[in-house]
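Take a look at this single chain, the form predicted alone, given in structure tokens.
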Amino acid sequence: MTQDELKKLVAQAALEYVEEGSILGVGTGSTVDFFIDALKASGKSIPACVSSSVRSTQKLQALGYKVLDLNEIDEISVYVDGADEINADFDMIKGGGGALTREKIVASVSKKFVCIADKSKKVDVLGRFPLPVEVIPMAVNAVAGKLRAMGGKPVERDFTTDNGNRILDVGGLQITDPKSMEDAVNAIAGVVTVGLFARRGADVLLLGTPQGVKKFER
């Protein structure tokens, strides 16, 4: 099966967690794009969504969904999003699409985080995928120096986030203690947030494999 076919499988499987009549949190990325299409085709009744990116908001609105600003609500029942890497403890690296800060904010107010991913994203140790760090523009060099001191190899991405910031992609890391690493990077002055989702990891992982969708729950 192709990677896109695996993504479509998990996107379809995530519909099981969508609560009709409740506001739905929607993430960002290619797998989430398939989920949005599957949601529309399912006919499930969703009063509104909260989205983690301009890209997903535009796609949802084009399909007729109402998208609320997060400030209009207090909590979300279910948040569906992908991951660039996820380990056995449901810790994730996210931010390959550049929406890590908004994804982390939406995840923080969600009762259940459903991660949808193809089998290539499941790893024993996080870090093979370069760790995205969103940074205030004036702090790029300062933060890069701190990240190098932590053993990383930061490279500035040619990309500006929806928040007007820059991203450093940090290679060369083996992240054996994701929570400590998340805290350490977030403590650097100039960092908006790091793409480690360990303090608020996933609750459910739906993993697309050639044998079908494998479900893991915390």
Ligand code: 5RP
The other form holds:
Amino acid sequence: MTQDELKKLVAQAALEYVEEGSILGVGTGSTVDFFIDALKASGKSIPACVSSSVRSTQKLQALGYKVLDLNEIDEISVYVDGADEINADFDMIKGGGGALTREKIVASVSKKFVCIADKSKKVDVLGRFPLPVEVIPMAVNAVAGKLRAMGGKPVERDFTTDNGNRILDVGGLQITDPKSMEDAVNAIAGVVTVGLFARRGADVLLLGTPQGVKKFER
Ligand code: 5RP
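Now show me the form predicted together with this ligand; what you just gave was the form predicted alone.
Let us now look at the entire complex, which starts with that chain.
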């Protein structure tokens, strides 16, 4: 099966977690795009969504979904999003699509985080995928220097986030203690968000494999 077929498989499986009548948190990325399509095709009734990016908001609205500003609500029951890497403890690297800050905010107010990922995303140790770090534009060089001192190899992405910031993709890291790394990178002046989701990881992992969807719950 192709990677896209595996993504479609987990996107479909995530429908089981969608609570009709509740506001749904929607992440960002190609797997989430398949999820939005599957949601529409399912006919499940959602009063509104909260989205983690302009990209997902536009797709949801084009399909007729109402998208609320997060300031209009207090809590989300279920948040569905993808990942670039996920380990056995449900810690993740996210931000390959550049939406890490809004993803982390939406995840922080969601009761259940359902991660949908094809099998290539499951790893023993996080870090083979370069760690995205969203940075205030004037701090790019300063933050890059601090990340180099931590053993990383930061490369500035040719991309501006929905929040008007820049992204450093940090290679060369073996993230054996994701919570400590998340805290350390967050503490650098000029960092908006690090794409490590360890303090608030996933609660459910739906992993797409050629043998079908494997479900892991905390
Ligand atoms: C976007 C993300 C995505 O969840 C992550 O990049 C996975 O993307 P895809 O589903 O396209 O493989 O964190 O910021």
